[in-house]
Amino acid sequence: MPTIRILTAVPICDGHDSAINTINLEFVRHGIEVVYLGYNRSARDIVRAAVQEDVVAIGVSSYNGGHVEFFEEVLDRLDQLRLKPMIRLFGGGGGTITRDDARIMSARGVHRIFFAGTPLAETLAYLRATYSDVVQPPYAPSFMGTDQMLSRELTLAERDSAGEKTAPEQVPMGSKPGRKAKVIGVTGPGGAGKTTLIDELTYRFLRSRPADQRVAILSHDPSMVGSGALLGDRATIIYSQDDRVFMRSLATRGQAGGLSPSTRRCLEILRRSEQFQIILVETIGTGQEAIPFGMEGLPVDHAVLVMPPDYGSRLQLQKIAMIDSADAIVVNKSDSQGSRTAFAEIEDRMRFNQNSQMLLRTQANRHRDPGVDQLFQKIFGGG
């Protein structure tokens, strides 16, 4: 049975995310993979993410009014991309969506509206009854070269890795044959700021490269008890909400080491598509033993280890194997107490490494941080 994969979001000008967070966790507990886009999101953002993540449905939680028009805009954008029959739209809004509103929305194509007081079990039963048997086939040749086609190929790769039989790949080729994407792996402990750092690097790429150049991001989150996953990196990005950025979220689905069973194949599909100059691969928060990139893991052009200042004692530092193989080691959150001490301790730890490595401090949540500028010049080639 295919894994149910949906996207949830809260509309623009609506900051009430407590309800959607509760619903997300309930879905994850019961084996559903939820791509959470966050709150204050436009219809454009929602549809772009739904396309790239190749979800079967979009769930929107709306508490601020304007829901009839907002849901209709989401449907219109899906229709423009020829996806309205393939990606269904459902949602709820406490007491703000009336039953009269729901009838209007249903007539316009919204599949289901849940009202205040609906038990979580009822929403979960709806997902299982409606989407458990949905099998997404390859797209028709008319979609060749689109993000829709590319995202479907990644879905088929995930299903193959899970042991499901799929049709042969139809990798969408770009318009400039022969381009080779540079692959950058980013790893480190949970909470180190990897996603924020990637978003800042992406921002620099978008500003410094021609408008026809694109970047892809393969992001990973852990599968949880019940085999569901909360794929939440999109909720924290700012600059990567751009048509020149293709982002795909993968669940680890039981694999250790920070990556997914399908990562290697998904990376190859992105490379062969010839649509991207840069591909960033972000692992989940990894431990002492993990070496996800390089000779022992996924082949990348540059491996970046992102460290927080509070990694523990010097003894703990000695156990982090990735320090010996990363091309760049970043002490992020440099405004935090202890960052200078951490930098000095890591520098000492690196002293006997034989390979050429770069060590720097960054504050990724500070716009135009010079440390991030330096890292960008090192691994992206500057411009």
Second form
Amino acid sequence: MPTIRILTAVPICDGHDSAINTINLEFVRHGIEVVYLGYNRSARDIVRAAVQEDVVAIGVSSYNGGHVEFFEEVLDRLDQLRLKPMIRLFGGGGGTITRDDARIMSARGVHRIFFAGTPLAETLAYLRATYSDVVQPPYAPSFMGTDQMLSRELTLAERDSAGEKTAPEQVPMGSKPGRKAKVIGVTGPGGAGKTTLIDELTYRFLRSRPADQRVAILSHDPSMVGSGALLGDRATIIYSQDDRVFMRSLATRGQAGGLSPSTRRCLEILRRSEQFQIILVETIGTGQEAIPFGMEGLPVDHAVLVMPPDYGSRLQLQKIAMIDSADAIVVNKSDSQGSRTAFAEIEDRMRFNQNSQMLLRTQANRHRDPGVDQLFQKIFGGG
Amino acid sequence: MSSLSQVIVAVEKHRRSGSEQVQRARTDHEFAERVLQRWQEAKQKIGAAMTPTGLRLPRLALPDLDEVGEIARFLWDEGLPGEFPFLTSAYAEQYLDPASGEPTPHVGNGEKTGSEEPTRLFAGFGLAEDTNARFHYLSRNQRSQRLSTAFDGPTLYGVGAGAEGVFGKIGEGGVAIDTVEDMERLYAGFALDQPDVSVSMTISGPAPILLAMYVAAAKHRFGPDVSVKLRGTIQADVLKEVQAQNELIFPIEPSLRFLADMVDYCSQQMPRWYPISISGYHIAEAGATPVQQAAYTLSNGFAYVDYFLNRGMDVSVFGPRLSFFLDCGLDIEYVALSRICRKIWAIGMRDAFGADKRSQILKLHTQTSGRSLIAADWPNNLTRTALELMLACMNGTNSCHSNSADEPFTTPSEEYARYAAHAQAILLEESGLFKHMMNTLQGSPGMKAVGNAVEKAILEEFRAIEQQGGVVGAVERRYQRSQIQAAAHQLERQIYGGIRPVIGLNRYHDPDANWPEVQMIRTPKEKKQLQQDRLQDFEKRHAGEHLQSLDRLSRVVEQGGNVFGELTDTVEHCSLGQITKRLCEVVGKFRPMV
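Follow the form predicted alone with the form predicted in complex with the partner chain, if you could.
After this comes the whole thing, all chains and molecules, with the earlier chain placed first.
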């Protein structure tokens, strides 16, 4: 049975995420992969994410009113992409969504509304019964060049890598090997600020490059035991919620090392699509021994290691394998205590390496951080 | 040592010193004399109250103690009302029923308007004139007008009614305010320059912009010198937004700076305004335990003090401007939670920050728990709110908001908003529980036991926060968020597992019950359109000056001037959405945490 992948979000101008957080956790505990878009998200952002993540359903948790209009806008946008029957919309809002509202919403195409007091088990049973065996066939060639076709190719590749029932000929591939895209791998321990850094780099890309240039992000999150995963990177990005950005979240599904069993094929598909100038691959938070990129891992044009200043002792530093093979090492959170020491220690540690490596200091969570500017110039090749 | 660590040490020292006081009173005659003298004086000051049935009671009940050690212990641990560590109450007098004419307060107190009812009238829906009409309706029989305002989503997020995709949200769950003209409409007909009118605004992300609009609107009506007379509170709690409520607009650092500018300005020029309400309410509503609520709120408060001090502000100037806002639910912790908060704040402010008495007092607004109200058999919510209200008054809250029973469904209807306000009147005016004797239900052994346990647990949480790098460090590491989320998850599992009884939901659930229909308050499309039209019209009329005005604001931000001062001028020409957009370009956007 294929893994159920859904998207959850809280509508625009609404920060009530307590219910959805609890529901996400329950879903993940029961084997579902949840791409969580976060709160205060527009219908445009939600539908874009649903397309790029190729989910079978969107769950919206609304507590701030205006749900009739909001759900309708999500449906309209799905309809414009001819996705309305394929991606279903369900949701809830405690007592704020009345039975009368729900009747109007369901007449407009909302698949299911959960009322106040619905046990978590009931929501879970609904997901299982409705989405366990949704067929996601390849798109017709007339969809060539669209995000939804690309996204479906990634889905088929992911299912195929997981040994799910997908005949090899059903996995479409671009015709020619693409050469245009520059692939940048970003790795580092959890909490180093990888996602923030990627969002900031993307922001600079969007501002400085012509409007027809796009960037792709292949982001990873760990699967829990029992195969569910909370794919939450989309929730913390702000500038990458843009039509010029194609982002896909992959769960590791049991593979060690920071990437997913299908990363290689997905990257190839993105590359061959020839739609992107830059493809960023972000690993999960990695351990000391991980070498996700390079000769022993995924081939990339630049491997970036993001380090927090609080990695522990100098001895710990000796054990971090990526320091030897990364093209650029970034000491992020340069405002926090110990960042100078970290910078000096890593610099010292790098002296033993043969190849030429870059060492940079960033504070990605600061607006217009010059360190990130510098990294952007060096890695994205300016422009 | 960090300030929070100093607070922990000081609270523990205060607890230990209790027994030293007892020993000293029993062994040191001179000290014992002083203790006894103070005790006698306190007793003599207590006024008398006469009940309608002719019973004569003391206005304040003190324990029957005749042993000097025990008296010393009481004075040290509990203190007298309005005296350190303020366990009984923040001020010497509270909950007086002015209609009775009796009794006389036992200690004079120049700080507070004694005759004011603690009731805050909360409203916010539709457009400014709709909320304005509700304010007039709710306050028509009140002695004082204490208006509390809820804003809609587009206002809370600072985007305004003109932003893409927000049409459905205009005027839902709160009032839509985009311009200084909306702000004038919102409080039209209220004498904002009078001491018996106070206004509270529940908004944090764009708080400085909204308060600037309020000041500008008041100036239009009452002249340029009105600022000194304006009385009220604005929430403006940046840290709890990051931890729980998710309505922050700018990154943490610039948000704190804009807040400090506003606090600084108010401390100098708006002596009757409370420019921050340090809020646990939303932390608790997000699912935190009562102890988490108290610990995060207090530690946030201490973090603000640290931040303001680092900016060179004077604690004796800004300290008395800080106020607090807590949730009150039905868990047993609430029997003593607020009084313990008052104590920890007082000790922390005195011993870790050297603050004077006015800054030691935790001024508290309480709201009954919205989360505890449920849709199933919802008239039960009247009972829940009434009990919570009583717990809040037992803890000596200075002002109070009781929720409407229909809150799980909608913005309060007129009918249930009235019942909610009347619940307070029934408790404080009709019932004899509080109006004759100010501390009738305080100080029981049970209350003390709960308080001790709560105090210990709060200090434990402080230690955990310290281990995560202090308040701001812990915030950045998502510590408080993840703790709150874990508690929320556990709470839901307990409810669905039946471990936590919720009447009408998992106990005494009647599948055939017919609950009364709720009258839903919704903002019609035409009104939403009207708000957009008004906004467009305002922006068109000010198209000439608005860019200049925004450029001036940018310069003040970049050059480190007082942003709030500038905003009081910016709002004359620019809408909320325009200002927010410009500020985001200059300082960036808040990156959400999940």
